[in-house]
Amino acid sequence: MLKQCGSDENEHVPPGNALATGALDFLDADTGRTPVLALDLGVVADRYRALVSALPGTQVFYAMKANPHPAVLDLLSSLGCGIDAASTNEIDQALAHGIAPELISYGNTVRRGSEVAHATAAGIRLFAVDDQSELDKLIDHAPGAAALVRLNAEGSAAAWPLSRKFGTDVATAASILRRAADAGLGVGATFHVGSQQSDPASWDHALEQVAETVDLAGVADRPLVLNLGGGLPSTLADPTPALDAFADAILRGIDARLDGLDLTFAIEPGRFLVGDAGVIEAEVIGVVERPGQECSRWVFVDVGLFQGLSEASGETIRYPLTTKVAGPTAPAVVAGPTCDSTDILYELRPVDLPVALTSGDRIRLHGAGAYTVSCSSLGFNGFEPLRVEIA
């Protein structure tokens, strides 16, 4: 069935991504290459104030991993932003943007002992932890640091559910909690309910984790810092609840699973900061046909899973697709430029294209800000990497 599409003076931006008009404004004057990654830095400010308001009193420390930027960086030093760092070379990237060391985290799980005297020697004193060997390197190497249990959070409901790899159970937590509290280092705990969360709840079971967790450790008494990961989500097609949702969920959590405990407080977003920020233009580099298959018209961009659209691996992350191109629209296969097989983007549900569109024609993905310039590859099949734009 075909539908109607917008004309090319009026192109539909998807709701929640109008704020990226600084991306739009760029996109449309830029004459270079695609694709290409326009970012809106005021955006990514209104993001981190917003949620410094959602969450009164709570430190963000920034996963940098989701767009390491040095504009972005610059931008959240400026703003009191702490820092989320997954090695050693994110933590010296962030110290030469003026982060200082103690609103550094040291959030990866898994490091070499080498590491972790690194960081302590650069002044780090918060790592994430979720096993006893890995404990002994915080004992060896970063003497007075805090150490912060990583629990295994449920993530059912989230685009990217992160509930295998990292994080532990309660009765090891709490047993790592107490050896590091009679070692002498600071403690507190931490979790992370996925990535692009889409159910405010899921911060409540975690928080119920925490509480048990501090509560058969033993460690009730001391002060403990609370880092409540990330999870908050950018707006993509499929829909998500606005922030105040989330704080309110979070706030209640705290209240009714926390009350008593004295609590410093942390947060590391990623994508909710940078995602609504980027808008990425791609162009098309073919329309075909496949005769017999369920949605037979392929279209063809030039940026996939190996220019920075990794997420869109299995579908689980639907960036919204515009385009200034008019006329009714039917259903299209997505797929990026490599011969690999694996670089299609939407198949398993179509995206509503114009039928007009063809080779050189523009499209644009919206909430592209985050996990796609730190995951596009250096020049797979002989494509040129993403280019960013600061807009």
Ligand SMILES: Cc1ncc(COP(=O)(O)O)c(C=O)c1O
Given for the second form:
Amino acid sequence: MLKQCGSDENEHVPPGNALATGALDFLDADTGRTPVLALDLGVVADRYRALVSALPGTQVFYAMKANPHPAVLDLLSSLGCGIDAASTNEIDQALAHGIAPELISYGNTVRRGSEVAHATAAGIRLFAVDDQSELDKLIDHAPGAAALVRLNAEGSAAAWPLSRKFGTDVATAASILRRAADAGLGVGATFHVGSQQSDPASWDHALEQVAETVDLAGVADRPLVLNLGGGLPSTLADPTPALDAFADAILRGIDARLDGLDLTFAIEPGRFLVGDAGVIEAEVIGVVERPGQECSRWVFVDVGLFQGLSEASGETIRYPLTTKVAGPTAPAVVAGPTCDSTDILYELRPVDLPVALTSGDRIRLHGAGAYTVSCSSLGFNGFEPLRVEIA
Ligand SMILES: Cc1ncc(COP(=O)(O)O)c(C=O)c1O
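Same protein, different condition: the form predicted on its own was shown, now please give the form predicted in complex with this ligand.
Full complex below, order starting with the chain above.
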């Protein structure tokens, strides 16, 4: 069934994505190759300031895996933001961009002993840990550091859950913390409620686990670092609550569960800080009919899973799509350019796109500043990686 849309509607940027005006203006004027990601640093600064004011007293550590562009790192460094690093390379990059070592947290719980030693030599003191064997590496290579035990938070309301691979249960977490304290390390807790989390109550469940762990480990009388993890959403096609709802739930959860503890607070958002700052412009390279399929119109674009949209796999991360092409719209499957059959963006829930859309037309994907350029392959199938421009 066709939906009647005027040109304005096809071009209409959803209100939540309209703040990246610098990126939109840049793309209006750009004549370079597609696909291109335009980044509006003003949005990154606004998001950072909004978060700091919503959670006063909480140090922000940007999860730079979301978008390690040097301009993003320089901006956040100048604002006093720290970095959540996943690897030696990320640590070295953060240091090179002026982040003080005490504002770098080593959040990846699996790493070589030599990598722990490298981080320690650089002055890093915050390490996430979720297994006794990983704690051994801290005891051996990071004397005096703080071990933040990572709990396995339930992430069912997240578009991109991070459970199972990381984190441990309360009983194991407590014995890790007890042993860390006995070995003379600082102690704390961390968790990740799942990326693009839509349920503010998720933090409360995780904070309850933290309280149980601290109690069971017998470390309630010690100074503790509490890292609230990532998970805050950016503005994508499926709506999520505003920042205030998450901040209220987090603050209420802390009051209810952790009252009386000597806590230093940290949070390590990735997507929330950079997602809304980015807009990708792509070119339509083919519109074809696949007879007999539930949705028979396929729109192929020059950006796909291998040019930075790997998070579209599973179709839970849904970027709002717009185009300047006018006229009525109808559902279409949207797919990337490579010969890989998994390179499909949206098929389970096809996207309404103009009937007149044809090869050479442009489409825009909004809210695309996170986990795109950092996930683009170097040249799979010979296609160029995602171009990035600061607007
Ligand atoms: C340890 C850690 N912290 C923070 C983040 C950032 O998560 P998000 O982008 O959902 O805020 C991630 C993402 O994978 C992570 O692995």
